[in-house]
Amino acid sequence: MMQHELFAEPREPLAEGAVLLRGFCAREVESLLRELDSVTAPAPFRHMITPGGYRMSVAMTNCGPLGWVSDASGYRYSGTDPVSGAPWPAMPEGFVRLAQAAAAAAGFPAFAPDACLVNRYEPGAKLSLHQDKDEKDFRAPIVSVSLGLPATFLFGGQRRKDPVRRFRLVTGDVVVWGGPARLTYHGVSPLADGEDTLTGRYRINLTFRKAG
């Protein structure tokens, strides 16, 4: 049984099909970071290049059967790490349990993620408004876990020009969006400087998806 199953966390609805689960995995942050070491040792963080030739400010890696990659050929999922040529590291068991528990708590039972994107933000790094649409279908939700430094999460609408709301996320918060909200535009404002006792001057974001 995971720690968060013993407590009731505040639920903050964001839209139909989207919810912010505050503190959902706050008691598991240390164990999640320990498990992350098994991912970043064989597949270190790197700054990918966009199809337009820009270096992403967010460093990233992946775990699970599929990993998200970006280069001159475009955005896509791949079963192998383009740096090493090896399969992506296995998704740690604690990651899978957390993703499934958060999805179920948000109303999406039987979530079976096959990709976990791991983003590492340093002060000034950001993620522009975008939709997650490189997956084969959109029936499964997105589960996004915040670890380390706080961040400002941007949550818009189905069109890029729709109004954007801002939510402060702290370590242990989880955001889930699916169903009618699955293609919502979202992003992260430039990360403010700070120091976290476990991650130092970084924010780590785990994003679980059913990509294949």
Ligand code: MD3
Given for the second form:
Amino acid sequence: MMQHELFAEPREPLAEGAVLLRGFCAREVESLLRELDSVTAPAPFRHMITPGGYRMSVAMTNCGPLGWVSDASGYRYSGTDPVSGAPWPAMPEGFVRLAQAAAAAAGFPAFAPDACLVNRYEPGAKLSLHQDKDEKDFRAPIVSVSLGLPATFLFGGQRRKDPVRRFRLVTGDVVVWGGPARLTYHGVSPLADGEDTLTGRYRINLTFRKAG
Ligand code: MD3
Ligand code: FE
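Mind giving me the form predicted in complex with this ligand, seeing as the form predicted alone was just shown?
Time for the whole complex; same chain goes first.
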């Protein structure tokens, strides 16, 4: 009986070390977006420039002790916002609680993120296939939280040319990537236009990392 669930399994393994927790924070989306305002007031979204000189289609900001930044000199984590010169805003309490609860649910009980990169997609915005490897320690997982418009997530392998699988991520979904999945190539397809009741024409993604 138990192996024939009537409803979709909320805990869906994507690969060894990667688990999709469908709707894990569905009831908190509104409060997470309200807490996000306390981040974007002092540290507004901005389009960073790649080391190759291109403007990223995804707008970004950060909260927590460290923030991911890109400019002509490269990708790195920085304790200060290069726009304001000030430290990044603190990680809101609800963000920290969610990241720890999701990591624990995926088998990483002591996750202590020191960086939260916030990505904002507008229709057409995308993230090309890449690895996240600017963090110091790959033993910690990355927790990713989807808010607002749905997206098609691209999940490849350990090499850029490995075949890519596609997953639809909707508001309230959380994915935990750790262990052997930590250095998997991944990306996001160009966002389709739409209207979300809370975010309008945007998709927001929070990624919690142990960067330092
Ligand atoms: C798989 N963000 O910020 S989150 C990123 O939806 C990033 O905004 C995407 O990729 C987004 O770097 C995807 C999912 C994600 C994040 C990190 C990963 C998947 C990952 C690290 C390793 C493997
Ligand atoms: Fe990434």
